[in-house]
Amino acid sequence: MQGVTVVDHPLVQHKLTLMRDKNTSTAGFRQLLREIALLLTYEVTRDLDLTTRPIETPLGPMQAPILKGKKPVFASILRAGNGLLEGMLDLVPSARVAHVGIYRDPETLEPNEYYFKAPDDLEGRLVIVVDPMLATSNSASAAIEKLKERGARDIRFVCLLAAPEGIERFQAAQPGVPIITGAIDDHLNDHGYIVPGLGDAGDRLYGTK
C-alpha cells in the first residue's frame, strides 16, 4: 500500500501478538508496548540525515558521523500514545516532545481535543505523531493539524495496528504524511474499534478495564 510502512520484523511481529493475546497482564503489555516503540522509531528514523564531526578515539582521530540540523519532535496522541513515547525517548532521548489531548466521542466517533503543548519551533523539524491505533483516523488527523498550525511541514505518524478504513481516511486528509505501522488488520467494528485488534490500547496499557 502506497505511502503505508508495515513494519514486518520477527519481533516486532511476535511481540505483537503477545500484546493482542488478552490475557497478557497491564505489565506485560506496558513493557512490550515499550519495546516494540524502540523497533518502530528504528524504521521511522532510518533516513535522518547525518554529518560528521572530528572526534578522538583510544586509537585516534576520525571525521565520525552525527545526527544533522535540529532535533526530532514526538508528538504523542494521549493518552495510549504516551506508551510508546517512553519506548521512542529510550533510542532517541534528546528528542523534543509535543503532547496532543484528543478523545473520541464514544457516540459520534469525532475526535475532542482538551490540552496542546509543543515546541515553538517546529518548523525545520521531523515531527513523527505517535498512536498505537490507526482506527477511524479521526484523531491523528485532527492532531496533525494542529501540529500544522504550530508550523510542522515534515510529518510522520507511527502506530501499532491500522485498519484498511484508518489509512483510506487517513491519506484523504493528509496527503503526503508518511504512515509506519506493525500491521493492517481486517476492518472496523460499528463502534470503531480495529478487529481483530488487541482492544482498548489505552485502557490495557493503564489498567483502568
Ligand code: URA
Given for the second form:
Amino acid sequence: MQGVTVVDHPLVQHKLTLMRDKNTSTAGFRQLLREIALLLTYEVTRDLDLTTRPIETPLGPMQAPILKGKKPVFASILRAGNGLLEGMLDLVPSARVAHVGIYRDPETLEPNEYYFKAPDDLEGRLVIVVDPMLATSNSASAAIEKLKERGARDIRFVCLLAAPEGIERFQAAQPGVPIITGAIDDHLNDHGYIVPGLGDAGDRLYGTK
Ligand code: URA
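Form predicted in complex with the named molecule structure, per the form predicted alone context:
Shown next: the complete complex, the earlier chain at its head.
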C-alpha cells in the first residue's frame, strides 16, 4: 500500500502478539510497547540526512557521520501516545517533544482537543506524530492539522496497529504524510475499535479498566 510501511520485522510481530493477548499484564504491555517503539523508530528514521564532523578516535582523525539539521520532534497524542513516546526517547534522547491532548467522544467518535504544547519552531523540523492505534483516524488528523497550523511541514505518523478504514480516511485528509505501522488489522467495529486489535491501548497501558 502506497505511503504505508508495515514493519514486519519478526521481533515487532512477536511482541505485537504478546501485546494483543488479553492475558498480558499492564506491566508487560507497557514494557512491550516501549520495546516495539524502538523498532518502529528505527524504521521511521532510517532515511534521516547525515553530515560529517571531524573527530579524533584513539587511533587518529576521521570525518564521522552525524545527524544533520534540527532535532526531530516527537508529537504524542495523549494519552496512549505516551507509551510509544517513552521508547522513542530511549532511542533519540535529544528529540523535542510535543503533547497533543485529544479526547475521542465515545458516542460520536469525534476528536476534542483539550491540551496542546509544542516547541515554537516546528517549521524546519521533522515531526513524528505517535499514537498506538490508527482507528477512525480522527484524532491523528486533528493532531496533524493543529501541528500544521503551528508550522509543521515535514510530518510522519507512527502507530502500532492500523485499520484499513483509518488508513483510507487518513490518506484522504493528510495526503503525503507517510504511515509507519506494526500491522494492518481486519476492520473497525461499530464502536471504533480495531478488530482483532488489542483493545483500548490507553486502558491496557495504564491499567484503567
Ligand atoms: N483506540 C484504542 O485504544 N483501541 C482501538 O482499537 C481503537 C482506538
